[in-house]
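A single chain comes next, written as structure tokens; it is the form predicted alone.
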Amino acid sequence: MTTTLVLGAVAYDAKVVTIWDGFQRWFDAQGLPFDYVLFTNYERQVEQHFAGACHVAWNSPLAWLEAQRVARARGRTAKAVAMRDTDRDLTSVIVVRADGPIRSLDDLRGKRLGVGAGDSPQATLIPLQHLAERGVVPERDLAVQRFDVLVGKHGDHVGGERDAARALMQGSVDAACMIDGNHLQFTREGTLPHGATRVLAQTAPYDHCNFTVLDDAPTALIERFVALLLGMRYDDAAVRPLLDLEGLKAWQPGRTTGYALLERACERTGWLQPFLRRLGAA
């Protein structure tokens, strides 16, 4: 009988160890034996989740789609059981220089667009899909320059977005894609000087990460895990520093209605196919 819940997460930053070490101690104190394993990339995490290396995976939105598709191909089911409050209803933006001539999406034709890592939902796949659905097709109507920082981390490491923002300021691209929160962060930190940029376009809302479980997960342990997550309070000094590091104030029930835009982007580009073929799920 399984007595310890094992979580899988991707090591996109050194703080990941601090976060899950802290949560491990907290879950243990609540009577839930808990451990975690770290992976270098999401594709390995999804593959090993199906191999039984963990019971629950802290998945990026792209990894969620990968897990969902693999499960479907194998006659199994995947479920999103929880997510952060900050994973809901996000948007990405296409940013241009405030003093530049670009005033509409049509003005991007023939221009250079900077994006994040190729596997970043928020800084590449979703904003490029937004453009394509409005008749400005990437690589046909405009050049796309990818800033591939830590590919495999699905954009969790924001270095690619930051590099695209810097390229905009340096003039090597004419526009840059990023998640809306990072546009604000890059302005606060000075990567984008205050008042130097403006938002040319904003995508429809979408959802981000979720805790994914498969149909063979230990039911009692998962139910206890989710109950403890949803019961965390931001005013609890024991968990507040960990919540701050993970970028949330409250955990919410999982939902899967916010991935349609990313799914269309994957269908248009065929992004999922190499991974799915490797796992026999294409």
Given for the second form:
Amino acid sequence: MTTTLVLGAVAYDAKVVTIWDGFQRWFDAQGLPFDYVLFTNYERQVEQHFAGACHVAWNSPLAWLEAQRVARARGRTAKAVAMRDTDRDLTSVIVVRADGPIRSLDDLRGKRLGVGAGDSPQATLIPLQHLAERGVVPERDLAVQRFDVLVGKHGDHVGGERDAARALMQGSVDAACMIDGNHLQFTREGTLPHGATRVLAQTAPYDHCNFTVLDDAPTALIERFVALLLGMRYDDAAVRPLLDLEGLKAWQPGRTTGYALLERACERTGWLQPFLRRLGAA
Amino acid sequence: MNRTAIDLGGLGLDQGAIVLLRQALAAMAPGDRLAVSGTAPALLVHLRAFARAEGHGFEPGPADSSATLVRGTAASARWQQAERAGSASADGTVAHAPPHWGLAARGAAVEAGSPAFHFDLADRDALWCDDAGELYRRAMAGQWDPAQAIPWDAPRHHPAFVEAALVQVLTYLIENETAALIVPARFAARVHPHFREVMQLLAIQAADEARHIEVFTRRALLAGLPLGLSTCGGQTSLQTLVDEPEFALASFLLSVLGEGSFLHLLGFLHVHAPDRCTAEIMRLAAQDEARHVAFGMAHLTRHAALDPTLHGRLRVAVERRHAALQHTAGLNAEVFDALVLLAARELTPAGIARGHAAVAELQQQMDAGRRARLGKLGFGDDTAALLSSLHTRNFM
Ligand SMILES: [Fe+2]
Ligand SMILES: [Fe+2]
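What would the structure be for the form predicted in complex with the partner chain, given that what you showed me was the form predicted alone?
Up next: the whole complex, starting with the chain shown before.
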């Protein structure tokens, strides 16, 4: 019988080791034997999740959709059991230069749009879907320039968004996509000088990462894992550094109502197909 | 549930409006609502991101340029387990300062989970004296600038052998001052900053010694002679001082016995200085040393009153050091002779007799001074006489 809960996570940054080492110590102290495996990309993580390498996967929204589709194809079920408070109700924005001629989405026709990594939900797939649903179809109506930093990590690394923002200021693109919070961060840090950009469009709210489990996960361990997560309090000095590192104030129960926009983006672009085909799930 | 409103005007969240929001939210209770309005571009985009990142709820509207933040719990949660690091006043110290108070100002609210610093001198009884703050202020007020305070250009008319003797004495003083700098500097880094007045005192004591090194060196070089001799015996004696790891014992050996003896030596050099520059250096250095002695006496007197074992340990420290040094030469002959020559001022039997008598009297004064201070620390006459006699013949 399994007694140690094994988590899968993608190493998008060296701090991922610090984070999960810290969680391992804390879970152990709470009486939950815990271990983790790291993958260099989400596709490997999803594939290995189904191969039994981990019980729970810390999935990007795109990886969640991948897991869900593979599960469906194999007659299995995937479930989102928990997420960060900061994974809920994100929006992305499309920004242009404040002194430029672009005033509406229609003005984007024929222009160059800078996006993040090709597999970034927040900086690429979702904002492009936002445009497509408003009649401005990427690649057809405007040129899309990708700033691919760490492909396979689904845009977890902020570098692609920052590169797109820089390109906007340098004039090599006419508009750039980023999460609302990164627009605030880029203006505060000066990557985007104050007043130099205008928010042209803001997407509908969507959700980000979740802890995904499959139907064969060890129920008692998962229940204990989720109960411990939901019980982590920001006023507890022992867990606060972990929450700060992982970028949240409180864990929330998993919900899957916030992925529709991304799902439509995947359907429109067929983004998931190569991966699903490779896993025999297309 | 309170409802408050804030108008940010044209100020953006990237321009500091976050400070206004945090101030407003800090004054509210979790669940309270803050209506935010403003005209900055991207205001609502940034408000949503800010609220998410800081754990507050976000509701857009009612107007295009307004939103409501619902105060979350995280902002105050960080400080719920915070603890006051004693209180800022002079009598606000605690008996034992815990490692996790670290570098925090005494009296500050320290966030729980702060890293532990390993200051091993964290017990008040082992280092504190009640007038430490006053001693520090006095030391600060007593600082002097060598460029202003010393008459470097004062005339020098003494013979060459007197200058050579002075340079030898100064060479000896410099290495002693170096030991007297290193010892408090090391302990300053080991004292828990909670006892900030003691840390500050040790720091300014080290600064005093730095100045002494400076002026002794500058005076020694004034006539163009090379520096004098440094002996094995002198350095071995100082090494036993520098290597003493226990604060009370090091302070006893350095400040009470060593710097106490130096008070007399500097007084002697002031009187027998061959020029006004040297005389003034010795007078000012002696002023500083008097404070160093006063602090050592003050905290050891308090410590001895609280810890009945201290007298025994101080005694053992002197005996141990004496045993370690008994096969060394003690005060080097060059320094002894130089002191005699300085007081003699002439190379004649009568002059040397005067100088020799003066140095003998100096050593008696040093002994009497040590016995008086040992008496003040609570040692009986016999023990005081014994310990004074066992003190290093190197003076420091
Ligand atoms: Fe000194
Ligand atoms: Fe001193």
